[in-house]
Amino acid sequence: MNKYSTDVKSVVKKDNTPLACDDITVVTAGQGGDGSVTVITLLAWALAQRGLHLFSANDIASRIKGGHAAAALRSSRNYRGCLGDNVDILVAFDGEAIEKNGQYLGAESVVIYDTSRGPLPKKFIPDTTRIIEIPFSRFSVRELRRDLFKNCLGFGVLARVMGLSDEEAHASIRHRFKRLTAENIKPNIQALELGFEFAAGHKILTKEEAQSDHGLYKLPHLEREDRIMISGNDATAFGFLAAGGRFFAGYPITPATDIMNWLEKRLPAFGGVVIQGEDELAAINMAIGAALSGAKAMTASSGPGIALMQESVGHCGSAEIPLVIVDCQRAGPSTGMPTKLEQNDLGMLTQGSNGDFPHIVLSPGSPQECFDYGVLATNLSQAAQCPVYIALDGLCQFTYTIPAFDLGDVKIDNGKRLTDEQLAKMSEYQRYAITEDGISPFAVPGQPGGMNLVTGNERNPWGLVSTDPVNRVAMMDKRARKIESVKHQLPIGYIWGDDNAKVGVICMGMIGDVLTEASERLAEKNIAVRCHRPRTLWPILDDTIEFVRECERVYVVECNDSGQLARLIKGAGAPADKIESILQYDGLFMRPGSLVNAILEKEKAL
């Protein structure tokens, strides 16, 4: 008998069938530093070896340690870009974890609960849950002296759970920690071994059913394609590097933070800078600085920091300076909750500074679009000289298992920037020369000929500042004139559903694969409906308009109370009366399920 056995009370399997899982949905969940985003990270890697396609999301306490914090991984045949409606296996370090995860529990689920902190709270979980009570934390410190290495164990549970073999878990330990020395993953490796003892010793799994790819659940093994595993953020700051982005100024703050790390990593080995400014303020004219001077200049933040770059931007837009603005939207207003979902910012990004002035709002759904838009944002800046916010939401720090990115596809725009010889070729040079598309051509401050003021004031075209009402239209008009002339590069809406469908559901960034899946689960009840997901916030394009016209009914679905997408959209000209609006601003994932609930609510409704 296994010696940890009198200390277990664990689930029999009744035979030796597991069950075949092509979607399954796993969540480790405890305390900060307890480990639960270890075990996430050691799972997905063993099944991105096996070709599956897979998402991941943390719901984490804003704090270094302690707090509530859970690690959530979905793993399909099929791309799933968001949670699915049930936990499939629950990983619980406490009780806590128990309490926020027990209602996502299905009746097939298996909930692994260490023991160590006290009793399973079972009132929270259904009575055909399947459970398995491990004291990890304990045993860690008794077999390996140290708390650290219970996420370890709790994966070698795990892993036999699943049916992942010997080989799989090793080689997954030895690729998260492959920095360290063989004799420091030792302990990791014990673990790991300790993991397998608990699970051979209580008829969880024995390690030759193991090797037959037998456990609890039976993954499928697909041909591995080539693909990379990245969140939004990181999937956004490649994209700027790509198209030639070179300098980033930015301030610490959650969950924007990503960008920052991952081009201080990369830039310097093109030639670009990273600076981390003493605040939102100093960032963003470090960046505004950087832009003028010619370098392609990107900032990046979260509400609270959008919020005090606004006189800033304002600034950028009026004196014509290219500048790309990365907004990762967290729960507010103020600090809000920092590190749960919203979808909130949309007033502020699009009417936020004061007066009038030309911007882009572009907003991806994907981490491929998130890349494409990191290249799309930065030409879009250049060649219309202003601000381009890119508008993040939950997808920023979403990692996906996604194809790589084919760099041989990137072109860049430098707009109207003028070379030393066109410059020389010039009888007058104005910076703010009045033409027919409104974007007049730029040359770096210091090129010889190329003399030119800025100012926050307004100015006529030699930078002069100037109040005269005639030039004040003509400059007003001119700047105005950007957004139509670059406005057939900017991306229109994704459109997807039934086209004959007469219901019309519209969403944005992290809803785009909650509504997918939604959408195939309405289609199932014989409820058609046809999507449309806009690209660019700001502004509005004809075609999210038309999908409204052709709609004889069209919910909007956001996450924030008020209805900023919705307001933005009927704004612009489509027809209010056939919009409603579905909310959801508690700060959780959007699960598909519930999407279709409130769909069918509406419809019944009628």
The other form holds:
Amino acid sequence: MNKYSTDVKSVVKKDNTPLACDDITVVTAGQGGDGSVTVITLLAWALAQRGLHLFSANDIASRIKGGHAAAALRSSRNYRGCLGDNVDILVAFDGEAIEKNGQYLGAESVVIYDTSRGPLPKKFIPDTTRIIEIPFSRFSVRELRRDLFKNCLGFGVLARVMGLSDEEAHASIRHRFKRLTAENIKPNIQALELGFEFAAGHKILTKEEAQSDHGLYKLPHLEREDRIMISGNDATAFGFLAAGGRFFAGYPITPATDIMNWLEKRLPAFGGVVIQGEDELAAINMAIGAALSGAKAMTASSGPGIALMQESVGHCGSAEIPLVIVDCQRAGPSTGMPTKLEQNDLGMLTQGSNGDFPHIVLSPGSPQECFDYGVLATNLSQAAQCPVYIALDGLCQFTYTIPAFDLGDVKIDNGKRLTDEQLAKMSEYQRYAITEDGISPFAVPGQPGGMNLVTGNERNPWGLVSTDPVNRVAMMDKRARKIESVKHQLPIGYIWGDDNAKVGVICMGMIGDVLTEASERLAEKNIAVRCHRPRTLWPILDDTIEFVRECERVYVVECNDSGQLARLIKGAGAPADKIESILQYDGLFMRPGSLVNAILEKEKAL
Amino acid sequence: MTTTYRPGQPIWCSGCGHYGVQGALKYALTALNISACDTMILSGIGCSGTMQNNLGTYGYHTMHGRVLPTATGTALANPDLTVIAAGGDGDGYAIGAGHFVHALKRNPSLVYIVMNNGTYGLTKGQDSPTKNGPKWAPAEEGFDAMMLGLSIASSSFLARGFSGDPKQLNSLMVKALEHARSGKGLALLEVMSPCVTYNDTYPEWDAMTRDVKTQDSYDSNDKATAFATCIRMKQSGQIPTGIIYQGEHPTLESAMVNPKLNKMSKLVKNNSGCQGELDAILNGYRI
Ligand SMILES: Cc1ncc(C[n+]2csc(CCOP(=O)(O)OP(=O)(O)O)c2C)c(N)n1
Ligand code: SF4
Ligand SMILES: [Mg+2]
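Could I see the form predicted in complex with the partner chain next, after the form predicted alone?
Below is the entire complex, every chain and molecule, led by the chain shown above.
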């Protein structure tokens, strides 16, 4: 008999065959600082070693300690870039964790509950839930003198439930704490083994199930590929760096701060600079000052900060300054819900600032695209000498396992940046020379013979202020031509699903992978859909309009309250009567099941 | 030789103080033999925000109030440049006031010239932050940039000139440029530069300006005595001018820019120089 078993209540499992499982979602939740993220990190590493695909999403209040925090990990045989409908295993460090996540538990789900802060609030979970109650925190303090180790203890129980071997669990701890001395890793290992012991003493697992490599689930062992696990924010910052990005200025704001932190750690080794401004106006203008001197520059923010930057974005468009701006969209309006996701800045990104000016809005839908567009935005900003936005949504914070980036594939485009030799050969140099493609050669301060004037006022080719009507029209037209000239480089929509379907579904960013799963399930119900995810939001490209034309009806799925993407597409010329919106704006993840239901409802109502 | 833009002609009202400022800047650039191609003049928006057009250097017309963060970005990206920010008192002390404080705190090596005329010239004469008793708030005292500068621990060069005293102004401009160009930090030069059209203060300021050198045992290396003396001068109706303070403080770029690695402003065509470092980053994500 295990010495802790008296403390442990349990519900006996009905039959003893482990559940073969190709797709399993684990959520850990508790107060910030409870270690929810650590448990998920430990589990992720172990499952990745088995060749499973991983998707992880954290839902953390903006404070470091305190506030409810949850981390979710989905692991699957096939790539899944979103959370599924259900939570299979919930590791809860308090009652609030149950209250918030109970609704996602399926009939067969397992709850591992830390009773240290009070009894499990049963009314929030299905009757059939299998419950493992263990006072992690109390045991951790009692046995290891620190509350801190309860995360490894919880991981031990979780490992047993999920059928991981002892070696897999140990390896994960060793990997997670590889920077610690052997002495300091020890209590973590002890905590893990305590977890094993609890599980063994627990009636929910039979003696056999409670052994290494057994458990309630049977997860596959797959062939391992060369994968990385990365978030949209990190991938975007990495793309910028790989494209030669060297100057970043920002101002802290959730969820864009990751980008500043990432670059702050890495840019100096590349001769770059990261600086935190006194506000977003300073941030974007510092980046402009650097961009004008020839540095490849970027800033990043979220809704409120991007709103403050608007004057400067239009200025870059007018003055022809290359700049990359990342918008990690969050739920607005105003301060809104800082830690919740939305896709709600499209009006500002496409039509913000005063006047008409050339700019581009890219919309990645996976970390690979975040990296690619980090490169592309940097290159395009140079090629077209204009501001280029990267519109991120929840995917900025999600982490995914994907094939490792091919760094050898990265090309650097300097556009019409002049070398000193080219400049010396020119008989005259005009910063705003009118050219066929609208793009003027670019000399930067320090280059002999390249002296020029840059301004946001309308100006003549020399850069001298001018309100001459003929010049004005020529200059507006020249700037507009730049976008035409780089249009072939803009990513067209990603198309998938059933080519012959009459029903089309359009979405952007993080919803792409939700739609993939939803469309597979719809196909099982004999509802065929064709899917389209535009990857350039400004300008809206012809293929998106064409897609709407080809379908009988089109649902535009997006996370905002007014159908911003639908409005954009209609505005670009898509037949408005074919388009209907499916909207979610409660700040929660969109689940494939709810999207299936929404589409089914619309189809039924026809 | 490549032909570049023909420097513009000033567009100021005749008699405007800004002519004096431009004259002094031109004098100093010539006196120090600074080449036009290594000079970047960034201007604010206002009547004062047109000087960059007139001197044949690289020039950039920033947004209203944003000249300091922009100049900071330029100075960090290419510390070899002579970076000169120039703007009005509205530009620098009203809409750009937040940046002003932080630029003094950061101490990047650049020259910041503020043309103080107590008014918004370009928008036709509204009172500016330096005006005593502005129309809408008669009890308000004008803002004094030198006093603010003295209160910031990392400020390294604070000077005030007067357009009506070109001799002093020329010398201050040279000193300001020398300070920034030798990598000693931000050289703030405020110039009392009357707006003859909306706030003609020439006679008044002629009478009020007094070089701090004339004060007994003034030590421009000591912020405490500088502060006390300037307050006393103001209380007796004088405007302190000259080198209000000059000292040493680490600069922004000394902490942030690695001159050996920084090729930010150079044209780089591929990643051959940093492939190993990029690979190492990717490795950190392998799972
Ligand atoms: C964001 C913004 N707000 C307002 C203006 C209008 N504006 C142009 S110049 C100016 C004030 C200029 O005053 P100052 O900086 O003192 O320069 P001066 O003309 O006196 O030399 C204002 C308010 C603007 N260009 N941009
Ligand atoms: S309005 Fe005033 S500041 Fe502007 S140019 Fe005329 S005199 Fe100078
Ligand atoms: Mg003024």
